[in-house]
Amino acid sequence: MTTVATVQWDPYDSGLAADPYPTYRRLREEAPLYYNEEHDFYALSRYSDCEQGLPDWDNYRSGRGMVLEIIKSGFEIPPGTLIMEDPPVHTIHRRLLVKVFTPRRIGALEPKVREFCARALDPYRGRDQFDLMEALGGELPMRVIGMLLGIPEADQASVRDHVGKSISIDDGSGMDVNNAALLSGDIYGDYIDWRRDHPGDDLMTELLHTEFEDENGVRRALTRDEVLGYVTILSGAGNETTGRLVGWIGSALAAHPDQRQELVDDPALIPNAVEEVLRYEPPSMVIARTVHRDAEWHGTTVPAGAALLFVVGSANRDDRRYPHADAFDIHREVGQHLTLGLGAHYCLGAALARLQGRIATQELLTRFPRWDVDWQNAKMAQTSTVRGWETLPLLIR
């Protein structure tokens, strides 16, 4: 049953964000269905509950948003906002994007990603310290998304800064969605208009020129607003989550130098190590849904229309699923963690995130096999949608 428990969890509390895992453990044990009266949401924190609920799109809908602030605002989701759509529209739009987001295109990016990592890290050879987020975490995802979408390199930093500003919060409050900056897509309008007349070998061009059969059986091209929606979500999600992943790789390996040395000695372990980082420190801790019809969880009815948060950051640390879940272990059989979602809304960019995480780790370890973190000067970014480092100074040994 829902517990009016002594445990309290506020997703906007930056103090809890610094280390949420003790609170998550208490949620799992004391209030597996948690209700927060102040912000009016329910939350599920156990792996089995999240595993059951996340794929059930019919009962737990995305069409009103997948971020709590957007759900509570009642904001009308723009067309083409794939991660905030429900079937059948979501199915049609996702199928369209899968056709252009192919393994061939992702694989073709590998040499470019490696070249960028080398260019970004080489200037720091011989130095005794540098900020990993400034050098790589804040740069790599932006460059890769720019390559995919066809955004000129000179403009990519402004796109990244726009996204970062739109999701930042003040302590104790959520993201400001009044002007819907995160979803407006206005910053991409000129690129889309230019690409319509100047096609290239990029995702934006394919979105503009491909045809599909929509939910009404009409064969057509995407509208300009739909293309804006696609591009906005792809660039925002791709920039923020993958950038945080790079930072968590840096801090997790600093905290576990013996395991880092294993990766130096045997780089074949790196892909599984990246998977363990994704489980251990997920860049996105929460996936929000709207309850479509009354649902029963732990003896309590969650009413239709309620906001329900699946706390995947807690689920990934559930000892019922992962023995010694609070331990970082690059040899763990990770299997299906929930960081990238589950079911119809499983992260479309999962392969791209893994590619960047693997190459960033390889190139970092090749140049800097040993480092510590200057924890006094490390700073956590303050957002309610992603969790990770704003600055992560590495002390090279």
Ligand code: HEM
The other form holds:
Amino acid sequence: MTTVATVQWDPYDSGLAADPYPTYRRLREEAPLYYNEEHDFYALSRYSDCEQGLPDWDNYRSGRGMVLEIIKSGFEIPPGTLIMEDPPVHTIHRRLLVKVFTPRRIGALEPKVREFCARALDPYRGRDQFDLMEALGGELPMRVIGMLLGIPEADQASVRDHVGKSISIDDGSGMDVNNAALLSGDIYGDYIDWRRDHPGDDLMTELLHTEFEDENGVRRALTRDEVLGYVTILSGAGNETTGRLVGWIGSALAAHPDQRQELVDDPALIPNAVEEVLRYEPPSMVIARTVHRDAEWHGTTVPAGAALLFVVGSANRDDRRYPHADAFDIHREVGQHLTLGLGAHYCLGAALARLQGRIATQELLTRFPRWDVDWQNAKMAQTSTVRGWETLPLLIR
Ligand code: HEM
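Compare with the form predicted alone: the form predicted together with this ligand:
The complete assembly is shown below, putting the previous chain first.
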């Protein structure tokens, strides 16, 4: 079998953002290993292939980036950017973050997250419509990261805007890697300096003071640049993605009012419903790697040095893994979807993302048990890494 196929897929084509799933289906059926000549990358779109390749960090490396345009740019990855590192350094850095990013710390955020959702949604009680992204999706994740890091509330919105802007793309272009605050981290520098002198019960303080053994066997605290790297990656990885999740919850439940009613009647179903939204509409569709050694996929050799995309948005809709994968079903046994990755780089914020999805759904349904979407005025946002609603006007019933 060859990789020459009639199906074409351009991940930068914003025309596909509305519904990429028919194209993904064709990729899975007609070109399970796809090669795109224009942007020079390979792509795997079947669940079983992504499940096999993603955990294989040795053959599929993150060290040159996990976003296609970063890999292609040859951008020098700043130290501490663990999402773009490989073992053994990645293992050391990840272990350190796991040590401070504890279930206790995440669990402790629950009442604050609930209070924020209530404060954000209460003003819309009695209205007949509001934009879910403006009210909640665009605000919640950055507030939560701010709570986690100890960033003063007054400054959280400007930090969010800065990070958001750097990863938006226009049609046909990619991330401006030279200007990417996602990587530069300078926005947080002042807070780090301030926190050094004003320790608190927050993750930034812990990062500044935690000792660890580095790759040279030296026991030390993190450098300022390394702390910057961690903090920047946390906010870059956890902001837009979780915001889009909130939007997808709003649109998926509008499109399935019977299932929404079940959640109103039995809120214990909400966690699995959030899991199904994650599977059904992943905020991030692809995970990129660099091929370390020649690899054989579907009878074709993918050469060392090539960029390889794991299309997790397609894998989650693979009927071989999920019967009737295009159907949204809050009762489905979702199991291991690939929206949060798999293997060494599995999303460190998974529990925090789920917590926000669950609480946002609970607080939304408590106040507004029924809504439609004004589809005419809903607007899809596409960045090179994230897909979801920018505007989602809910019509309250
Ligand atoms: C729905 C929301 C989210 C989605 C869809 C998502 C998705 C992902 C994915 C796919 C990866 C793996 C990337 C790779 O393999 O190259 C990842 C890694 C990561 N995520 Fe998330 N994420 C979400 C929320 C969060 C949150 C809330 C945080 C923290 C505040 C976070 C922090 C991280 C970090 C630090 C990594 C890097 C882990 C490593 O490289 O070892 N994420 N995320």
